[in-house]
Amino acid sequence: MKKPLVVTVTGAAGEIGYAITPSIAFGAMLGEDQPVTLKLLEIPAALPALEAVKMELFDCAFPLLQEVVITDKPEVAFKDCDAALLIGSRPRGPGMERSDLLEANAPIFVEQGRAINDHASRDVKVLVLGNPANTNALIASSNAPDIPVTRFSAMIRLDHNRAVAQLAYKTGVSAAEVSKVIIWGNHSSTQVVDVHYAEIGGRPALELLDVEWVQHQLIPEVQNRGARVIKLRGKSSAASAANAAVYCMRDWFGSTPPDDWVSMALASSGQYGADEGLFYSMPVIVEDGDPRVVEGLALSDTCHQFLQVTLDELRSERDAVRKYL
């Protein structure tokens, strides 16, 4: 049997944490032959609920699950972890601006970044889900100077999956037949949904789609999907967010499918005009756990204009949290 990998999940008693931990324990994220130890982090007030999560995981009798550790101490949660899912964060409340959310969550990711730096495996892969995810990833990575910035990512896969699902539904195919979709920029309503390189059943997507539908239905639907879920459900996306995180980490620990790419928010090295160091979503190919940005794609003038909007938002967020970097 393989050596167990340690997976840390923060905010593990919340809805996304509750949805994702069984998938990890079942092997959906790291493989059906990979044993795992789960370390679950919560605030002290949520420890009783976290104990119940541990009980349920135990009662599932997952063959791959070696141990479940619950704690409110980051140094315990991140000790020797190989994968970290940073879900726990303060949600946006009534009347809160995005800047208020940044200020409220920044100290959380400072503390967790430092704990990762001091206690995690040097090969750890860290996926930030807590919003604003791109800038929280910047904060966490900045406070983990001994961990390569390439080991951090902000979750954009949910937006990528949403776009794939919309294209599949529109054209009457399975999601497996949709490839090369791109989400550019920030995990926010400024993100850029790009299907110019997308393929459906091996054919260029734009041969099968009405450009008006793409511009006026697909793009706003993906950009505002999360808000619609909240309006209808009264809560943020949980099952789909958990599933997207599993997909992202599965590809990151392995490889992306042949002749396809995925959208990942990585620290930019200046690709596509993004400032170096900003966590910026781009098309990425992963080979044996090593993500590589697909470079050299030609973009339209309109796309460049939209990219500037999302880039300006990320710059504004970075400037708002400079004291935490």
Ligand code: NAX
Contents of the next structure:
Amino acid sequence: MKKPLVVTVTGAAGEIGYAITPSIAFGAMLGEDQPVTLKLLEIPAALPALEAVKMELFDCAFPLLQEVVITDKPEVAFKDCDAALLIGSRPRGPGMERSDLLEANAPIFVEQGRAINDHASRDVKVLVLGNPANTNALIASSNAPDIPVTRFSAMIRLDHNRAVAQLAYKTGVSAAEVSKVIIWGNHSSTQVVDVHYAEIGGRPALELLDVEWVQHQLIPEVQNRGARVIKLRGKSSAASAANAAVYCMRDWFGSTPPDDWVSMALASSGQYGADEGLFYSMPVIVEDGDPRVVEGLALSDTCHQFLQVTLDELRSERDAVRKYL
Ligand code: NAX
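Please supply the corresponding structure for the form predicted together with the named molecule (the preceding block corresponds to the form predicted alone).
Below: every chain and molecule of the assembly, starting with the one above.
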């Protein structure tokens, strides 16, 4: 039997936490032969709800689940962790601007970055979901100087999957036949949905699709899908977000499919004009756990203009939290 891997989930009593923990314990993320220990972090007020999550996980009788640790102490939650999902964060309240949200959440990611630095496995992989995810990843990684920045990512996979699903539905194929979609930049409404390199059943997507549909249906649908879910459900996407995190980690611990890439927000080392260090979503190929940005793709002038908007947003977020970096 393989040695268990430790997976830490923050905000584990929340909506996404509730949806993702059974999938991890079932083996969907790290493999159906990989035992796991779950370490679940919450704020003190949510510990009773977290106890119930632990009870339900126990009641699933998952063969791979070795242990469930629940705690409100980051140093306990991140002890020896191999994979960390930073989901817990404060939601955007009424009247809060994006800058207020940044300010409210920054201290959480400072504290957790430090705890990861001091207690996690040296080759931990950290995926940040809590919004604003890209900048929270920047804060967490900046506060974990002993862990390589390449071990941090912000989740953009939900946006990627949304685009893949729309293309598959439109053309009547399985999602597995859609490849090489790109989401660039920030996990926000400024994200750039790019299908110039996308393929459907091995053929260029743009040969099969009407450009009007791409511009006026696909792109706004992907960009506004999260807001539509909130409007209908009264809460943000949870099942699809949990699934996207599972897919992202599964690929990151393994490899992306042949002849395909995925969108991941990694710390830029200057690719595609993004400032070094900003967590910027780009096309990424993973080989045996090692992510590599696909470089050198030619981009249209229009695409460049949109990239500038999402880049400027990320720069202003970084400037707003500079004192936490
Ligand atoms: P919930 O409000 O249901 O759950 C958040 C949980 O985090 C709560 O249980 C809360 O007690 C806990 N929490 C707060 N501060 C904490 C701290 N310091 N340590 C540990 N736990 C803490 O939100 P949920 O729907 O689960 O969403 C969580 C985050 O994911 C939000 O920031 C949300 O905006 C973000 N999302 C990010 C997505 C992405 O693609 N990157 C997509 C889905 C989602 O919108």
